[in-house]
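Below sits a lone chain in structure tokens, taken as the form predicted on its own.
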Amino acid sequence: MTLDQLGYLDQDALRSPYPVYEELREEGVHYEKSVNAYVVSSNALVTEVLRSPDRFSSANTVGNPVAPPGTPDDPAALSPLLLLSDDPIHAQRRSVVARSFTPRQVGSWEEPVRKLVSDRIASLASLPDVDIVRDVAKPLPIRVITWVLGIPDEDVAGFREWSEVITSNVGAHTRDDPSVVEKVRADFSAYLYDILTEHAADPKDDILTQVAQTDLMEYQKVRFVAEMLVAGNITTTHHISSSVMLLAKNDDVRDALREDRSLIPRFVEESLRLEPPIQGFYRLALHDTELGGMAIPEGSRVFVLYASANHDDDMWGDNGQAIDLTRTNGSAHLAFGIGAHTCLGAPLARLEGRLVIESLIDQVETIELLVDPDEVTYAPSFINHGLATLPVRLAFR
């Protein structure tokens, strides 16, 4: 398997990257044509250049071309806004709404999202038939954020399709209709534009108003809330169905998270370790540099691959590759990246994969997978990594 047949989007290779990660951590940094980048595969490696933005820019993260110097932004777009930004813009602009997602701040907003996560996986009991996906994965990040950031409950259900047509793209080599990606991007826009300008005239307290108070342009407000409405829950539905996969693999691990509940954050940074959402993030380099003995010309593309860091023995040991409840550095894992771009919303992902895997060990005697871990399908994407779908039989308590 090579890293071709990733880019290529292999369902196997997408199923189980990891062997072609090893590979590349034993090649080390070097030039790959498929991804048109310099990969940077080590834990080592890959924490440097996260943490070496006056090297490394973030300005083509998701691999999309760097506009020109001086180049106006496209009012049209919704790319992102936090996430293509260096220093100092983007810590002016995280700084928005940073102490809305503090660990404390996110505390605070554990009972209700508990019953939110409660009452779900109590509805699937009723269900003639179960995909984690589709039935938990998929709804309860999109509820959570929109909460969060203060959307009223009844304009919810557009949010996710639109969350998924806007992502579909990352990664991938096929696109959707242009016409229905446009159509998307203007209705999630104006839609956007119009609750911001209400939030603006009428403040309140949430993220929103936080948003519309800035002095942004009005089409940097609305690239900043789609921005956090797609991040905050495209990965976490991916979060979550990896957590549920790997519970539904390891009876063991079932059986002692139902002893000692006190176990279950572990699993969860477990998860994160060895199956997180985002597989890797490009950078650009600023100047001619030197990683891992291979020259980086200025200019080019490096292809940080966070999820090989995440297996790499040197940081992890021989058990890397498992699952392991007494593994004391655990969360030092990259699933939410490093450094100044350490993702914004990391306490909400772990509260929501906690609540998750706390509600199924309350209320679920047991979780059968109805299709062989070796057939399940994954999203053709080899930066979001996400199941498709995962059909399950539970056996409620």
Second form
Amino acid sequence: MTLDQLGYLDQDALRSPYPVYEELREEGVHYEKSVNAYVVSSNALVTEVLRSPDRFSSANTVGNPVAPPGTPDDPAALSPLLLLSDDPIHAQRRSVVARSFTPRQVGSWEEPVRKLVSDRIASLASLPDVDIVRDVAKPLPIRVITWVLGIPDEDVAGFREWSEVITSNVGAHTRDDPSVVEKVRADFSAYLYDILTEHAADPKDDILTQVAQTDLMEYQKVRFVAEMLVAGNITTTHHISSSVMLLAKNDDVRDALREDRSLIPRFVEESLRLEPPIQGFYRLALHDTELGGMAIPEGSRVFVLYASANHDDDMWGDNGQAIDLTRTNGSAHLAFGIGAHTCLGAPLARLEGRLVIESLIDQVETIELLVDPDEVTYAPSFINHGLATLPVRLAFR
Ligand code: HEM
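I would like to compare: after the form predicted on its own, may I see the structure of the form predicted in complex with ligand HEM?
Now the complete complex, all chains and molecules, led by this one.
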């Protein structure tokens, strides 16, 4: 199987694209028509690309075929400001919010987030049936990121749907109706514009105010906030549900975590490594260059597969496909990327992931999967990797 076939995804490939990635690593860097890009799959070369912004740009990478350089931004598009820009502009923009997402700052949110998570898990006991995706992994991240940004509680309900529609076309093969997507984008932009205007007029101690007070253009401020809302949403949803599935499938791991809770962060890293919510992303060659022996012409697109790097035996050894709570390099995976564009929200995603597992370990005796792991359904995208549903039976302690 090739990435080309993966592009027309059957559910088996979506569930486990890793055998395909192994073949891609054996093949080395090569051009794949389906993604209009040179595919990069080894840990060493993915790292090289991400660490070489002087050769591989983050700007102008999305679109198939690639938009010609200089194509003006479409203000209505809500396309990300950080993810798709290069330094020095990227670094200036990132510095507006970087101090709000340091591990230390995020650590100060632990208790309120723990309460949100713990109440959510406790509430499952009263449900007639539990779907981890529907009842935990979807509602939690949007609740947390809106709270972190400073969005009023009463406005949270609409955000999940907006965010899902906006990301529905990323790497996807079943596309939402473009007119629906446009309408959602317009509503979302209008809402963010109003709330930023309010925060500029009446400053508060929150991230919306930080963005409102920058000298970005108004539409750029909207895009900035939209980026944080959207980037931190479906990704964290997918991580939470994948990690719960790994826990449910591995009783020995569950017992080890119960025995020694200090292993929980290691489990979180292993779940990110083994099931990266973003499988890969793009860069653009700034000039003729060479990668793994392959000539890459200026202007071509490169698709870096974080997920393949995370399964590369050269990095992870013979047991790279298994959960190993004793790894000393466990957090060196590329699920959050590496280099200048390393995920801004990684400390927050790690916090949420850890608190979900801690709450389950504390409150629940067993998690029984009500679906065969070989038949669970995944979202139809080769970039966003995550479960569509995860029905379980929980025995509360
Ligand atoms: C498990 C959850 C998450 C995963 C797997 C994830 C993954 C990633 C990856 C791989 C990148 C780098 C893309 C590149 O190399 O170009 C990235 C960037 C980013 N992420 Fe996350 N993310 C997660 C959660 C979050 C959260 C909670 C936020 C909330 C603020 C967030 C905000 C961002 C932003 C703003 C960027 C762009 C950073 C830049 O370009 O400087 N992410 N994320």
